[in-house]
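Take a look at this one chain, the form predicted alone, written out in structure tokens.
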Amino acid sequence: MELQRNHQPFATVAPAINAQGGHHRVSFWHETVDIRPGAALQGEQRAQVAIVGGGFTGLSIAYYLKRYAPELDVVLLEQGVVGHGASGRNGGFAMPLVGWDLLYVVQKLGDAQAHMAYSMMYRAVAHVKTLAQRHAIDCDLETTGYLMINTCAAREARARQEYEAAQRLGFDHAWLDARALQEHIRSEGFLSGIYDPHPCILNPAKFARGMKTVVESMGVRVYEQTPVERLHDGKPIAITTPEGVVRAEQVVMAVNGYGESLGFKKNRVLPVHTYIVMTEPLSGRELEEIGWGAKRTSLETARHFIHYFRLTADNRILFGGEDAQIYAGGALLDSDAGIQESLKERFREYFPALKHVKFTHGWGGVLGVGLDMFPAYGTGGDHGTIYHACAYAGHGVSLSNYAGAIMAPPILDKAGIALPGDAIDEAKPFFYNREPQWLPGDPLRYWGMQAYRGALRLHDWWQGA
């Protein structure tokens, strides 16, 4: 395996480090933490395990490698700063979702594997809460539950099937009719919903930076401002950066939607963008006008292009989704004015009582998405020493923070290190070594995805969702 960085996708975004040497803030979350870029890798270094990517996935794998094997030499390379990418820009929802939804997983895999997959995802949600508590990470974590809202009759019929599947599999979801729904949220466009009490929300940038502090205290060498320029798969694997090189026995590619810029999982894990807008802080009276005063439930609409919305610690409303986009040549964009304006219009459609509320922030970022919407974990490379965990399809907060529990055992086994007795006993999930479907390159990929995107949008419109 030979990888080389393509600088062109980054030409459309500002560098993570500004001209003054500080962090270029993209999201609201970045404004809530004091991010001081760490030192870049200099010269030649060796490591038993090198991790490429300083998001939730890379941090989780670093954490579990050192937790299980404190003597292991682990280095983590981040091209900007830890939490600059998706892990510092997402909505902050830790949910058990995998695939499109539970019904989709049942239809694809059957009841038994669907139950195993979702049970693991619930363990991942609980794990996020445990990590925050165990390491006293101040990240505004709240167990708000999650409510999937039906906005049209067609989606309501499908949601009924999903609710019945959840009941059959033993999950404690609740069906909320229009009246019960008003205990959580009020809007004329909301018909019914499925409520799951377990999911939580957090400030993702605070959590990412908190985990950076944790893994560094365990002895992980974290280098920021260190983009990978080339990777040569050998014995050892050579990772070349602008000012140095790391020679490692094993490597983890924790790059998700940014993998394409290195040629990793190219045309398999697609760099799909989603966008968010955020309001000014709302008063208690304003929240009560839409029924969001008593309960702070996190919400999502049931459609192909979902809307996801939640409250922040200071009572702003984060509202995201509406559309998703892939740009020609794998280009990366931090904002899309058209999609973000559509988000604002949809917000006012759902909540006309809040049409006076101002929007203060808007941002976006890239997700890693496979065509089947399933994650992609596994082992590869010429010598079976290059690992990956990616393709979360926008539902990665819980699973990416659980990645270490899944990925550390095979890495340590390859290194000849036995797991401790208190290691998490997590079997490899169904998506381990499941290769996402390949697509042809641009321009066929770009226009094909635009056609697919248009079909999904048309279907949402046709159903009235």
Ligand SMILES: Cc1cc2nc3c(=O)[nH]c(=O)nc-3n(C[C@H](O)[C@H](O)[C@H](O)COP(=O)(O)OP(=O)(O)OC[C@H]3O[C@@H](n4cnc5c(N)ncnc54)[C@H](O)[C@@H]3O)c2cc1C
Given for the second form:
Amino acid sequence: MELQRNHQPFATVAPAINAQGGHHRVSFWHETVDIRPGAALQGEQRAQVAIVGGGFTGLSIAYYLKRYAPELDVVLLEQGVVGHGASGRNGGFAMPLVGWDLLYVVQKLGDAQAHMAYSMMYRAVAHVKTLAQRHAIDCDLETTGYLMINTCAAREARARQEYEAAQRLGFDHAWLDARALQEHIRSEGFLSGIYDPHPCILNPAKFARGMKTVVESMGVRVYEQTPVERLHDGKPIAITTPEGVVRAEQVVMAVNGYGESLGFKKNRVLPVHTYIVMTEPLSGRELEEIGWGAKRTSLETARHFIHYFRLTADNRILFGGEDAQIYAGGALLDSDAGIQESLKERFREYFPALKHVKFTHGWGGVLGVGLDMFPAYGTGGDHGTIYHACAYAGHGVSLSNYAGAIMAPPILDKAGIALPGDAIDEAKPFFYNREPQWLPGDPLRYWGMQAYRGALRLHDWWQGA
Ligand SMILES: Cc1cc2nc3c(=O)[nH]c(=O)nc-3n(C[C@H](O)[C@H](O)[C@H](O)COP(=O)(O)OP(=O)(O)OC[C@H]3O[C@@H](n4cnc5c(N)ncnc54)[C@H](O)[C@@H]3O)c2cc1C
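For comparison with the form predicted alone, kindly provide the form predicted together with the ligand.
Expanding to the full complex; the earlier chain stays at the top.
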């Protein structure tokens, strides 16, 4: 395997490091942490495991490797700063969702595998909470639960089937009728919903930066401002950066939606963008007007292109979704004015009482999506020593933070290191050794995805969702 970085997709975004050597902030979350870019890799180094990408995936794999094998020599290379990618921009919802939804997983894989997948997802959500607690990561974590809201009859009928599936599989979801819904949120268009008490929300940039400190304290060498320009597979694998080289026995590509820019999983993981807008802080009275004061539940509407909304620690409303976009040539974007304006319009439709509220922030980012919406973990390369963990679609917060529980066991096995007796080994058949389905390249892919996206949007509109 040979990888070479293509700079073209980055032509549409500002560099992660600005002209003054500071971090170029993209999201509101980036403004809440003091991010000082760390030193770049210089010269030649050796490592048993090199991790490319400093998002939740890379951090989680580094964490688990060092937890199970403290003597292992691990280096992590990040092009900008840890948390510059999706991990420092997302909505911060840690959810048990995989695929499109539970019903989709049941229909695709059957009850037994759906139960297995969702049970692991709940362990992943719990793991995020445990990490924050165990390492005292100050990340505004709140277990708010998660409410999926039906806004039309067709979606309500599907949600009933989803609820029945959850009941059958033993998950403790609750069905909320219109009246019960009003204890969480009030809007004319909201008909009913399914409530799951376990999901939590957090400030993702604070969490990523906290995890950076944790893995560094465990001995991981983290280099920021270090884009991988080339990778040459071999024994060892040679990774070239602008001022250095790492020769590693095993490599984890933890680049998710950025993989295409390195030619990694180019025809399998789609670089899909999603966007968020955020309001100024709201007063208690304003929140009370829409019934959102007491429970602070995190919310999502049931449609192909969901709307997701939550409160921040200082009572801003984060509102995201509405559309998702892939750009010609795999271009990367930090914001999309059209989609962000549509989000604001939709917000005012849901909550006319808040139409005076100002939006102070808007941003977006790239995430990896496979055609079937399932995540993919596994190994490849000429010697089976180049690993991937990606394609979480819009649900990566819990999954990527649990990537180490799936990836560390096979990596340590290859290194000839036995797992400790209390190790968690989640490298189970369903999640491990999966490749996202193959897709044709541009322009066929671009136009194919535009048609697919258009069809989904049309269906949402047709259903009135
Ligand atoms: C706007 C938005 C909202 C989202 N909301 C949610 C949500 O609420 N809940 C949820 O579950 N999921 C959400 N997601 C998805 C979630 O954020 C991702 O699935 C998750 O963060 C993926 O983590 P990662 O580490 O795999 O990828 P990333 O965080 O993208 O990390 C990849 C890293 O690789 C680095 N990199 C790229 N190329 C190179 C190179 N050549 N050399 C070195 N480093 C490189 C990048 O700079 C980046 O830091 C959202 C995503 C976005 C964009």
